[in-house]
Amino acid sequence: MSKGTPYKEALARFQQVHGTAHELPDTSVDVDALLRDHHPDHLGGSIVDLEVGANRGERCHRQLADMLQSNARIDEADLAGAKTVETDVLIIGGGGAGCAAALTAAKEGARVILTTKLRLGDSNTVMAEGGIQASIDKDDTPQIHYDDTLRGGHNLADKDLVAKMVLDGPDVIRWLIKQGMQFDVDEFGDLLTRRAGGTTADRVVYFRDYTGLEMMRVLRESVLNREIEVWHYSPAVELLSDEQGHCAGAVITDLKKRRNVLVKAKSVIMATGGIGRMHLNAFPTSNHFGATGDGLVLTYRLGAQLRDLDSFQYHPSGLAYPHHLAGTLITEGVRSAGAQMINAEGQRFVDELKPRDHVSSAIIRECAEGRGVDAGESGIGIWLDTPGLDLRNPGIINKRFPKLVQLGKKSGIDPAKTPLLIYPTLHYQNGGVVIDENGQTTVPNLYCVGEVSGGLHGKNRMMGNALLEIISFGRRAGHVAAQSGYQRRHNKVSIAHLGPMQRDLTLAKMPMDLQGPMLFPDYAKFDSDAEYEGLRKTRNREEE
């Protein structure tokens, strides 16, 4: 990467032009060429063909392929004497999708266990800041929402899934309000909306710049107040199968007590989120600590079909400076409100509300061609002109973006006075497990909802569709999973499906010493991290 202008020199140059109009230059560009030349999905050597499994021969990011083709963490000996429990619906994942599924299944009368690797609510849902899309304005329709979503995903999304999601939009908002969720409203009490990059209508409803956090607050309270059994610090390490090869439960590891538990379930809903903590292509990430792709690994090992494994979203506005906060998300809502992006030469270079893959590629191009800001150890980036936004709209940052203000305090920067240095951050997996309109995978009795599933976003997701998806499909899967189990009994369960997978790995001469799922990034330090006090000493015992 070319060196850019040193931070202090670039900041002085920025301040010289602060307050002047930054006209958008002619930004007509061959988008396909821009993505091919600069988007991280196209980095040389990053894509390989899978050698085993249901997607054998298909393209996949190299780091993800390693984990999909890894060996299991357990074998039959680890299950000897393990406690067995039974439930109707087992939900793996404690974010928004898992909670929506749990609430719906419980309302249908199903016995529900929700197990989560960390604590209920530790998820990418709380990281979602911008808002949730739903066509509720008089000038908007589900058809326009549908067209925007398909176009934003380069017309590669599953049209049936998109249709279900956009039609669910208005009812999802009503359901969330009934759960107690707050949204920003105008003086008449009507929901405020803003525009997402790549859309043609103001459609994103929001609560300040922490919409996902507010959503998770009400979902968490609702789950804890229902007859739903919640297991904390209890990741799934393998799925269970019956004699027909159907999904029949999961092996759960209690991290505090260091023991495995077999959960026999008539239906399993996987809601484990994304893979940001794999740090594809060495990018920082906006994802939460547990986003290590566990659901993809476990469902693939049981035979589920996946899709779009070579497509990931790098959010344009990840914080690039200071270094210890690199990758932290700054909501697209700031750009939607009018914040511009300025390179080290004091120039705009892209329409800030183009689709995310377009904007991220333009930022990477500016830096690669020497027009970035060089922050030394922190790397390189371009300016997000928050002072200009506040100058044109006095007080808007303090009023509408309190989370941004807090991030500024952590950084030692007042965003109303000093621009923030940003660079794309690994944010979302566009693909995932193939599902139908109710989240059913290609493996009977196994459902996937939220970021672990694929098909809804094509090759690029738009702001606000992820929060809509998790509620829309979480409720759909919860309903069908509960209904489908009424007439079925629990079957004999095992991990026999590991045998054929291990044979295929051996025949393909794949390494057998790499185990998956990853569960935590290798830099996890539970003994010194107060956020995860419940896991202290566990790590030490594992290393003994």
Contents of the next structure:
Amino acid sequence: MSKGTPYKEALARFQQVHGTAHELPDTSVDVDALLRDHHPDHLGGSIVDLEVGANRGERCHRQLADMLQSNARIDEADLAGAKTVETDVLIIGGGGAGCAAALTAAKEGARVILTTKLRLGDSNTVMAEGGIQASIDKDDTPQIHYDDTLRGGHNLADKDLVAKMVLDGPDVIRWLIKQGMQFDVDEFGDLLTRRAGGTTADRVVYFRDYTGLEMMRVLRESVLNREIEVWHYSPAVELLSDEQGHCAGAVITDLKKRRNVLVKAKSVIMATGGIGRMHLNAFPTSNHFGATGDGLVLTYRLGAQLRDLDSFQYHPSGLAYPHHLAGTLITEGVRSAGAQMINAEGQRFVDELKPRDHVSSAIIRECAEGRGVDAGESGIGIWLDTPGLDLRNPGIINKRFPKLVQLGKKSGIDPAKTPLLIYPTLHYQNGGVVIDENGQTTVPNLYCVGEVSGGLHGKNRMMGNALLEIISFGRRAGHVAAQSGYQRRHNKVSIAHLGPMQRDLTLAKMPMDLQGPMLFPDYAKFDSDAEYEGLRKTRNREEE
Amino acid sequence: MSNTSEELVQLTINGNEITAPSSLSVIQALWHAGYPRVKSVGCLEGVCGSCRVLVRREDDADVSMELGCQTLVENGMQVIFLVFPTPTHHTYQLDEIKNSWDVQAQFHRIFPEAQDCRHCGGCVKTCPKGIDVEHGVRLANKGRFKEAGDLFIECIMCNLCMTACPELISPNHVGLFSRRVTAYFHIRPSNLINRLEALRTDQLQIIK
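Same protein, different state: after the form predicted on its own, show the form predicted in complex with its partner chain.
Starting with the chain above, the whole complex follows.
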């Protein structure tokens, strides 16, 4: 990467041109070429072909492929004497999708256990502050929402899934209000809407820049007040299968009691979220601490089909300075409110409201070609012109973006006066587990909802469609899982599906000592934490 | 994460002596020094309330409650991670409240302790977001739920005020109740309702 202009010098230059109108230069580019040359998905050597499993022979990011083709963390011996619990619906993951599924299934009378690796609500949902898409504006229709979503995803999304999601949009907002969630409204009580990158109408509804926080605290309170059993600090480490290879529950590790529990369930809903904490291509991430792709690994082992494993979203506005906050997200809401991006030469270089992959690639190009701002060990970035936004809309930053103001305080920067330095941050897994319109995977009795599932976003997701997806499909899966559960009996369950998987791994000469799912990023040192020693007897036994 | 050109500081976290660059947060410093840390780590952005820490700074007798991901390390600082408390004992469901005239009576039934507030200020002092928690409880007691809820916009449900309250009021849940009843009974956007009606009568379809 060529060096850009040093931070102080670039800031002085920025302030010289501050207050003048920044015209957008001619930015007509070949988007395909821009992505190919600069998007991190196309970094040399980062993609491999999978060698085992349902997607054998298909493209996958190298780091994700390692985990998908890893060995199990447990074997039969770990389950000897483990407690067994039965339920109708087991939900794995306590973010927005898991909560929406749990509330729906419980309301329909199913016995529900929701298990989550950390605490209920610890998820990317709580951090997704920009807003949620729903076509309610008079100039908008579900059809336009559908067209925008498909185009934003390079026409590679599953059309049936997208149609269901956009038609669900308005009712999702009503459902959230009925749970007690607030939205920003105008003086007449109508929902305020704004654009997002890639939308052709004002469609994002929001609550300040705390949409996900508001959503998550309301859903959490709602779940805790229903007849839903919630297990904290209890990650799933393996799925259970019956004699036909259908999903029949999961093995849950209780981190507080340090033991494994077998949960036999008539239906399992996987809602484990994304993969940001795998730090693909060594990128910083905007993701929650627990976003390590566990659900992908577990469903793949049970034979589920995945898709688009070579496509990830790098959000354009991750904080690049100061160093200790690198990767922290600045909501796209700031750009949709009108903030521009300025390079070290004081120029705009891309329409800030193009789709995220386009904008991110343009930022990476500016920095690669020497027009970035060099902040030393923090790395390189370009300006997000928040002072310009505040100049054109006096007071907007303090009024609309309290979280941005907080971030500024931590950075020692007043965003109304000084621009923030940004660079793309690993944000979202565009693909995931193949599902139908009810979240049903290719494995019977196994559902996936939210970021762990794939198909809704093609190869690029638009802002606000993730919060819509989690509620839309969370409710769909919760409903169907609750219904279908009544008709089945609990079967004999085991982890017998690991046998063929391990044979395939051996034949493909995969390193059998790499265990998955990852559960926590390596810098948390879970695998060397003495507190959890008892959970690792498998490995110790092999070493003896 | 190594960062040698920066100033190094020495501090104690959970009794461990740690040396770390001053630009790191408490959680980052713990990882930097090689200590495992899984519990009490969440969003790392200050919105999930998981990483509650007790902090005492050098030459300061006062102890403050902060968030480990938001607090930068300083020389001589002492930090202790707090265990996350069990959830509040208050339970309610919004659909049990028959109509908006009934909200205040239901509030006093669900949160009977709220009227016992001693105005000790403990909740205000512990709040890492600087919310005037006590005033919020006072407003809710008066039935001014919208106003009370608005005070809690930045509340991340870290439950520190709940831990601090000698009357077991669970002030953050009072705030959330106030916000929820306001949405449940009073957010009725005509643009949303019109769209729902158009969908219900099949006026809007998708051509794939």
